[in-house]
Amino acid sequence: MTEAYFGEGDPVLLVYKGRKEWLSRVGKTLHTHIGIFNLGELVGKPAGTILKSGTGKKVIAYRPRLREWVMKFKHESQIIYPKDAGIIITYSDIKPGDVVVEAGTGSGSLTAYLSRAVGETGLVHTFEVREHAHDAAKRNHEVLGLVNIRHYLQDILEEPAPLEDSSVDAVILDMGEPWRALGEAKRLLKPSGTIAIFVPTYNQVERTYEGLLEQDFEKIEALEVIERPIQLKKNAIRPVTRMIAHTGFLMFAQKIV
């Protein structure tokens, strides 16, 4: 099947009235509060097909986007939201063919976006110290079929990453004390390579800034991304009353020769 048409086992996103969503696979039977859906009926059908449950309820079958997969990842701690992932990739200038190191895999949400960004010719090395998070991220990535990721159950604060000096295009740190990993990040980065750091508090921003100065990083900047959805309703278009506000602060800097 081409990507325009569903094949057996393909991922599918079912959407009910534009609000409720379910992720599943073509060929399975999906039980929901609005009825049972036979997803085998989607084989050979195009994305956007309307599917009826046994009770007559209608859903639209879409091919899930990466964002929709990632937001449903199993996780035990805060994930990197799409609003932050996009900025990290853009400000770090991550592109196809790049080699990226991530310290703090978590559920693997950012790792998935990095995998997409570096493409088939690139590689993402991701490090996690918690075994349960390491295992969960590997499972999440296996579901997506991502093969350009190398997972390490390792603390780079205690043991250097098994990579050569100046071999990495970008380093991303998502950990409690990122300033402690700046020396290792500097070792790994190519000249003019970018480091991106995610921290949730102002105190961490200040301590990390001091560390970046001590390690002679340049072009240091920090920012916060606020996402404010707009309610799309006839004669009542306005900002929604709930929003994803503070998730964390993003810091960026570049290594000099």
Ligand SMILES: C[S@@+](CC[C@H](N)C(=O)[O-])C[C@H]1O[C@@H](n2cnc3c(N)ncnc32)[C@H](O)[C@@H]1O
Given for the second form:
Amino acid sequence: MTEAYFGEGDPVLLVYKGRKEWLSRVGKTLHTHIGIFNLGELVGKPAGTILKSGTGKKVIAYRPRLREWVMKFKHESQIIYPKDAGIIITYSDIKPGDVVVEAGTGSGSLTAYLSRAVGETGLVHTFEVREHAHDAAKRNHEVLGLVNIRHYLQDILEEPAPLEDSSVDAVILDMGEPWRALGEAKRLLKPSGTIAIFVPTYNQVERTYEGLLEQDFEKIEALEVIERPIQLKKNAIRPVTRMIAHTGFLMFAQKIV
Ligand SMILES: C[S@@+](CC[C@H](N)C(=O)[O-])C[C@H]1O[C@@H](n2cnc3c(N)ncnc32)[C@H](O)[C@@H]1O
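Can you give me the structure for the form predicted together with the ligand, which would complement the form predicted alone we have just seen?
Below is the whole assembly, all chains and molecules, this chain first.
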């Protein structure tokens, strides 16, 4: 549960004029182009408190959402956006207590949402072949205090995951040539467990579809999530003129036998 008042070390999001944002921790000193802020002043204060810099500039202190942290992670690769993460979690039926396998970890963006979804009683096993990305994701997760994640520096195509057959509730693949990992995913999944796959092109959707059929997955679906932000401005409420037009396609299927 979120505490009503800020404590020492709590994450804090500082917003200047509704536009410029900084993420930090209560107790730190934050140096910005609009001045220096003493975040120790926030201890015992509620979210929404206004802080003044030495030069008199004002920022509002908010409790950051997980999405805000993740979007500011050090990104080592293309990340899964919140719009896709939400659908992955709901379509895969991921819930507290679940055991989930993910490949690849990348920056660990999706991993963070998965960690939140499976909760304290669940576990996320995440596999990454590049050491640099593996280390960066671990650091990103440490900052957030996410302890229900096991990071493996491992090529999932070369070596099987050190997990028992039929022991996993959901598998998520966001990696090159995911169709090559479908056999391993099937081995890991419990009967009626779900696989979710993120691929950026139609060609990869087709190749993955063929692979899912070859592995006898059932209830195969493919979709694209399009998010169109709306500009909120008096007398000018309309879609924004620029948006992220495409991230990738999502595919889902269930292991039956
Ligand atoms: C697009 S990124 C994943 C991004 C991640 N989902 C996120 O939200 O931050 C794909 C990652 O898969 C990793 N990868 C590719 N093939 C792999 C394999 N065979 N085993 C493990 N990781 C792999 C790549 O190194 C890369 O970091």
